[in-house]
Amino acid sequence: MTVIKTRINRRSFLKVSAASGGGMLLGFSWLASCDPKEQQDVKEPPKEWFDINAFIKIGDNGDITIFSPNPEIGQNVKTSMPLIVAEELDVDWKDVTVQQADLNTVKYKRQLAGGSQSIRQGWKSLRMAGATARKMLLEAAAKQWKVEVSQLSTDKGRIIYRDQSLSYGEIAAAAAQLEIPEEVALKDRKDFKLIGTRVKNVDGSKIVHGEPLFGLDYQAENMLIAMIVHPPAFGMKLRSFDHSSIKSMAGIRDVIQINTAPEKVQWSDVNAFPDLIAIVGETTWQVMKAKKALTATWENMTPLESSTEHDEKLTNALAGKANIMRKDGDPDKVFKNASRIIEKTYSAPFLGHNPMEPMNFFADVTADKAILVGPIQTPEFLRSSAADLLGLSEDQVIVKMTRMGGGFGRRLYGHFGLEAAKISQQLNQPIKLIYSREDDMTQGTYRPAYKVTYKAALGENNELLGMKVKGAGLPGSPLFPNRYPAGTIDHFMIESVDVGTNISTGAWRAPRSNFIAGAEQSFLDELAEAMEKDPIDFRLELFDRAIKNPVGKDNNYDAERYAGVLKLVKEKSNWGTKTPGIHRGVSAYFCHNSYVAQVLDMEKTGDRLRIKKVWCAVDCGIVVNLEGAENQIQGGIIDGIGHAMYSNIQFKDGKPLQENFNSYRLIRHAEAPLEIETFFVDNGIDPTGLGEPSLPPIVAALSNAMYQATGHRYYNQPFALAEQGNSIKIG
C-alpha cells in the first residue's frame, strides 16, 4: 500500500510578517508560487478558436479552453474536472483556461453538485474527452506529415515526430474536421503528469481580487432588486397584506403576491412557503427598508410545532413500533439471555445550512424565453420546474451557473430560482432576487432532527452477543441498514421510525451520515470500554469477522479497505503511546464510496479544551488534485467539529428562534484544530467522493476525545449546550 502524506497546519495557509504601524501582512502561498519568468512570455491572443468536442476548444495560438460542466460549490471541481481532461489531452496546465459550462444536457451528463459524485461519475467521460481530442490532433498531424499515428508522440500541447513538432493550435483546424474516433486508449497511471499533483484553484486569484464570480455579483441592464417576505412560522400561510405605506417609498417599483408551486413537483422542489410577497425596487437597501415597513396578516394552516414537542415525538417513536430494516440471527433471544445490556441514546437538532452567500438568483423572463443565472446545485431540475411554473418548454429556459459561496446541500432545492423567475414574469422585468440572512435561516430546508438508541448484549465473559439499533427522524430515518457494524455481529437488528413534521428539511452535508456516524462510533467507543478493549482493536476485531466470515449478504462496504484506514491512522498517530496532557478519540466511517479514519488529540486546561491535532487516513481511490483533496478533508473536519459543538435550530410555536449568526453559533478560528495531517491511500482505484466523507467521523472522534479529557460522555448535540451546567469550551 502506497501512502501519500500531506502535512497541513495554519502556517501552511498564511505567511505572516510584521508591517509598518504594527499591522500584519498576509501573503497567500499561491501568490508566492507564481513564476515571474512565466509571466514574461505573453502570447498573442488567438485569432480563431476551434471546437474539438464539448469539453475542449483550442486557439490557433495553442491556448486551450476546457469547459467545466458541473456546478462549482467550493468542492474544487472547476479545477479538478478540467485537470482530468488536460491530463489525457497532454497539455501544459499554464496554457489552459477553465470556463464554467452552461446547462446543456445534450453535451454533458449529470450537471449536478451533490453526493460527492462529480469526480466519481465524471472520471471516465472526462478522460475520454481528453483522450479523444488528443487522438484527433494526432490523426490530423499524421495526415499532414504523411506518417503513421503510431510514430507520433505528444508533450505539453505539442505533437512530435522525430525532429519536427507542431503545436496543437497549428493543427486544431484540421483536427476539428475529423470524425470522432470509435475508440481511444487512455493513459497508464504511471504516465500521469497532472493527476496526483498539487494544482491551485483556478478561481483563487479572482476570488482574492474580488472579481465577479458569484451569483450576488451578477449584473444586467435594467435589472431591479427583489426580496421576499414569507410567513413567520411553519404552519402559517399568507392571508393578506397592505403595501400602501411602502409603494411610495424611494426606489420601490412594485409589491406583488406570487405562488411558486409547480404543478409537477420534483424532489428538488422542497419549499415550506410557496405563497409569498415580493418587493421590487432599485437597490437592495431600499427594498430592505420597505420590507421592514410592510404590514402582512398570516393564518394558521397546520399545527405550530415547538422543540419540546419534537423531542417528545422522537422519544415516543423510539418507544413504539418500528419498521425492521435488517435482522440477522435472533437478537431478541440473545438479549433475553444476556448477562449485561448496554443501552445509550443519542440525539441531534435541526441544523441550518447557512452558506456565506445567501440565496439569490437572476431572472429575465419574457413571453417566449427565460434566462436564469445564479448559484444552483441542480440546474437541470431547476430548468424543468421553471418551465412548468412559467408555462414554457424546457428548451425555452436557459440556466447559467455561477460559482457558489457555499451550499452544503442547501442549493439542491431551487425554490429561490423559481421565485426569481415568477417575479420577473409577473413584472415583465429582469430582476435579481436576494435573500437576507434571516430569510435564508428561517425559510427551512434544514438538516432533520434525529434520535437513535443503541443496545448491546454482552455474555458472561464480556463477549459481544448481539446489537440492536433503533432510529427516528423528523422526518426520515438516519440509519443505513447494510453498513458497518452490520455483517460483523451474528445477532443484529436495525429498526427505524419516520416522524411527521411540517418543518421543511433536506440534504445537509453527508446526509444522515452526519448524525449516525457520530452516534455509532461513540457507542462503539463506550462499548469497547465496557468490554475492557482498546477502541481501535475492538473495531478491527469486528472488521476481521466481516473479512473472514461476514454475516449476511447485503453488506455494502469493503471491510478490508475500511480496516485499512483504521490501521493506517493507528500507525501514523502512534496510537497507544501516551503523551502527558493529551487525550485522544478515534472514529472511522464509510460514506459516499470513501473510507475515512480519524484520531483527534485534545489538550485540557481548566474548563477549556484545545484540539491540538487531527490525524486523518483516507481511502478515496486516485487523488486527482492533492491540493483540492486535502482542502476538502480540512473543510469537512472543521465543519463537523463546529456543528457538533455549537449549532442548533430551535422552534417556539412554529417560529425558528435562531435567525442570524448572533444566535446560531458557528465554529471560530481559534476553535479549529491547530494541525490536520492527512494520509491518502494510493491503491489505483478510480476516484470516489471527497466533499463529504471527512465530516461524519469527526463528530465521534471529538466526543470520544472529550470523554477522555473530561470523564463525561456526550450524547446530545450540540455538545456545548447538551448538558445542564456544562461549561466546556473549545479553543
The other form holds:
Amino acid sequence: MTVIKTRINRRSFLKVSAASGGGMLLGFSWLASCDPKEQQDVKEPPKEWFDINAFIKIGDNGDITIFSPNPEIGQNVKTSMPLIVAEELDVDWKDVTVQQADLNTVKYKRQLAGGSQSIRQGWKSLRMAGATARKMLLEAAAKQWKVEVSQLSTDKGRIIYRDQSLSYGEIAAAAAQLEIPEEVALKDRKDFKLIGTRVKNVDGSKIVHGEPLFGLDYQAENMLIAMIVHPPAFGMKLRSFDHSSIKSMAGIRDVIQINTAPEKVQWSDVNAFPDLIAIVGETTWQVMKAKKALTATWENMTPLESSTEHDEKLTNALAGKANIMRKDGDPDKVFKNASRIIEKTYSAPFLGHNPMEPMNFFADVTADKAILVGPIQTPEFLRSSAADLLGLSEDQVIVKMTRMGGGFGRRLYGHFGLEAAKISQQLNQPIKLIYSREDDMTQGTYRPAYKVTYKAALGENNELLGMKVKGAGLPGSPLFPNRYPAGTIDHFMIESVDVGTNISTGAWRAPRSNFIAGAEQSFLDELAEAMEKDPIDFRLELFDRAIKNPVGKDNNYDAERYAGVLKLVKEKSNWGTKTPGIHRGVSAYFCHNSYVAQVLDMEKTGDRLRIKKVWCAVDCGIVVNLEGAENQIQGGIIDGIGHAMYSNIQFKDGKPLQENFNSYRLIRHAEAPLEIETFFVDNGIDPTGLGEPSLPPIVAALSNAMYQATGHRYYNQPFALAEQGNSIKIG
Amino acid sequence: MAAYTINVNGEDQKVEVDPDTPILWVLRDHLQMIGTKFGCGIAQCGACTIHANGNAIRSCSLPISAVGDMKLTTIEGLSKEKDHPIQEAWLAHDVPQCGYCQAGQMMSAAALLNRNPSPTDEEISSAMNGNICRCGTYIRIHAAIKTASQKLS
Ligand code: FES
Ligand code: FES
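Would you mind giving the form predicted in complex with its partner chain, to go alongside the form predicted on its own above?
Expanding to the full complex; the earlier chain stays at the top.
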C-alpha cells in the first residue's frame, strides 16, 4: 500500500447543488453518458447526485458517474481513465457511467490528447481521485456506525462492517460534507480488480448502433452549415471573390470573408491560410454545391514549392553544413581509418493525417459568450486563441469536447474551431463548420518530409568503429540526438539541418519517430548483415554496451528495458527457426516512454506478398486495460505499415496533388497483417502511453522483411510507389 | 427542389430537396439520421455505406433522384432490437477505436453475410476492401465477421 499526500486544491471541489448536478446532464444529453453495462437493468434514476470530487459523482441510489477528463480520439482514454478512478474507488464497473468532462482547467490538469501522455500523466491523479473519494465514504460510514475506519472495508461500491453493509449511494450525502483527507492509501497492485483486465470501449454500444457521438453529428437549434474555401496552393492568399455567383443559389444565406489569425499566436495555431471565404447555408449539400460554383482570385505571397525541388533541397542540405547535435569520441578519425564505410540514405514524404471524420466545429458566438463544440485534441489552447480572436475573456468561452473520429495529431491545431467561431460571430448565428475531404487534405498540418543519411565505419575485422547520422527536415529535424544507438558506440555523431518551407506542418502520430525509427532500424539491419551478425544479436550487443559501459551521459532510454522487449519478441517468435516461404524482419524502438520490439513474418507465394503475422513485445509498464491496449498496438502497426507502403502528399506549384482517397492511398483491409500477437512485459512500473509507440518500429520490421522476401532494400517511402522503381504489392 | 418519398428502414419518408442531393445528406440533414457517416464524398472510403435492397452502396454517391422505390437500410435500422449478429460480434470483439468508420464497416459486413453467410477469408477481405479504417481495426473487423458468420450459419 502506498500512502500519498492528496494536496488537493480546495477549488477543485465545486459543490454543485444536487439539482444543478442532475440538470447539467440533461442539458447536454446528446453528449451524455454512456453505459458500460451490456444489459441495462431498469433502475430508478437517482433523485440526488453528490459531487464527491471533480471526477466522481455518486447518486443516492448507488449509481456512479465518473468523468473522463481528456479528449477521446480513439486512443480509448474515455474507458481507461475512468477505469483507474473506479479501481481505487472500489466499485463495480457495471455500476459506472462514464461522462466526458468539459474543458475545466480549474478542476482538471492537462486536458489534451497528444504524445501518448494521458495515462502516464493522469495515473496518479486519477488514482488519488478514486482513493480520496473512497476514504471520505469510509469516514462518513464510520461516523454513522460510530466505529473506526480501520474496522471497515469496501467491495463493489459497498461499505462493509461485520455483517452490515451500506451502499456508497446511502452515505454519499454525508461524505460530500467531509473535509478532504490529507493523505490517502493507494491499492497494492495485487489487489487490483479492474486494472489489467479486459474492459470494452464505453462508447461501444453507441458506436455500433449509429448514435450521435462525433462533432459532425452535433445539432443545435437554428444551426446553419458553413464551409470554407481556402487558397488552392501554399504560398497564395485570397485576392477577391464574387459572391453574386452563388448568393442566389438555393439555401445559401451568406458568403463572407474571415480572418482567423489570433493576435497572440500559440504553438497550436498552425495555419497557412488565415484569410478564407466562408459560405453559409441551410444544408450541407447546398453549401457544397455553392462552394464548387464560387469564383475567386488568388495572389502569390511566397514562392510556390514543388516536390522535385523539395527533394533537391533535402539532398543539398545533407551535403552541406549542419548543426552538430551530439558528438562522442572522434568520429572523423575513425571514418578516416575505416576499412569499410557503409552509407545509406532514407527518405519519407509529407503525409496527411486524414482522420476519417473530417475537421468540423460548432460555434455559437454572441456578444458576451462563445459556445464551441467539437472534436479537438487541445481544448485549452483553442479556448485561449478563440478568446483572443473574438475579443472575449477566457471565461466567456465554453469549449465542449465530442468524441473524435480520429486525430493522429491533426486536431492539435484548432484553426477549424477558430474559423467556426469567427463565422458565427460575424453572422451572429450558430453554425457548424464542415470541411470536405478535399479541404482536409489540402489544408493540412502535414507530417514534415524527411531525409537522413546513416554512415557506419567498420574496422579490419568487420567491427563497428563509429557512426554518423545526418538528417534534414522540411521543416525541422527528424533526429533525437540522445536516443539509441547513442550511448552504444564510442565514436558517434548526430547532425541536423532544418530546411524551411511554406507548407504547414505539425505533429503526426509519433512525430519524428514515425520516420527515424524506420530509417535507423533498417540501417542496423543492413549493418548487421554487413558484419555477418544476426540482426537481433547485433542489437543486443549494442544494448549490452549501453548497460555495462554507456558512452556519454545523456542517453535517453533504459537499455535493459529496451533489450528486454527484444529478447521477449525473440523468444515468442521463435526467432532463428526457418519456415519455408516465410521471410522475417525485426525492429525495436523506444518513444513516448514505451518500449516496443516487433518481428514481421512475410509470406511470398509467386509474386504475391502477404503479412502473415506480426509478433509484438511491449513494455509500457502496467497495462490498464488489456483489450484497449491490444487494440492500440494493432492499430499502430497497421497504420504504420499502411503509411510506409502507400501514403504520400506531393506538391506542384504549391498545390497538393492528392486531394482525396482516390489519389491518397491508405491501407485497406486486404493489405493488413492477418494476425498480430502482442506480449506485454509484466514489471509493475507505472503505466506509459500506447497511442503511438507501436507505429514507428513497424516501418523497419516491414522493410527488413521485404528485403528478405524480395532481395531489395527499401529506402524511400512510400515503398509501393511505382515511380521509385519499387513496385511491390501486398495483399 | 422536388418532392420525394423514399423508403428508409421500412418507413416512407417525404423530403423536398434538389434531385442531385446524395442520400447521405438526405439522411443526415433532412431525416436527422446521423449514424451514416461522411468520409470522402466520392465513393472511396465506405464511411457512408448503407443498403439498397440489401446490397451495400455508398450513399454519398447515390442521388435521391435515382432511389425510386429502393428499400434503404441504415445502421439505425440494421436491427430492431439492436441485436444484429454483426453488431453483437462488433461489441464482443471490441472492434472500434475512434469508431467513425464502423457504421460503414458493419453495413458492408452485414450485406456480405446477407448474400454469403459463410464467406472465406478472401471473400471477407475483398468485400471489405472498400471501407477504410484509419485507426487500423481491420484484424478485429475480420474476426468479428467470422464470429457473426458462425452465428448465422
Ligand atoms: S463518404 Fe461515401 S464512400 Fe466515402
Ligand atoms: S475506428 Fe477509427 S477510422 Fe475506423
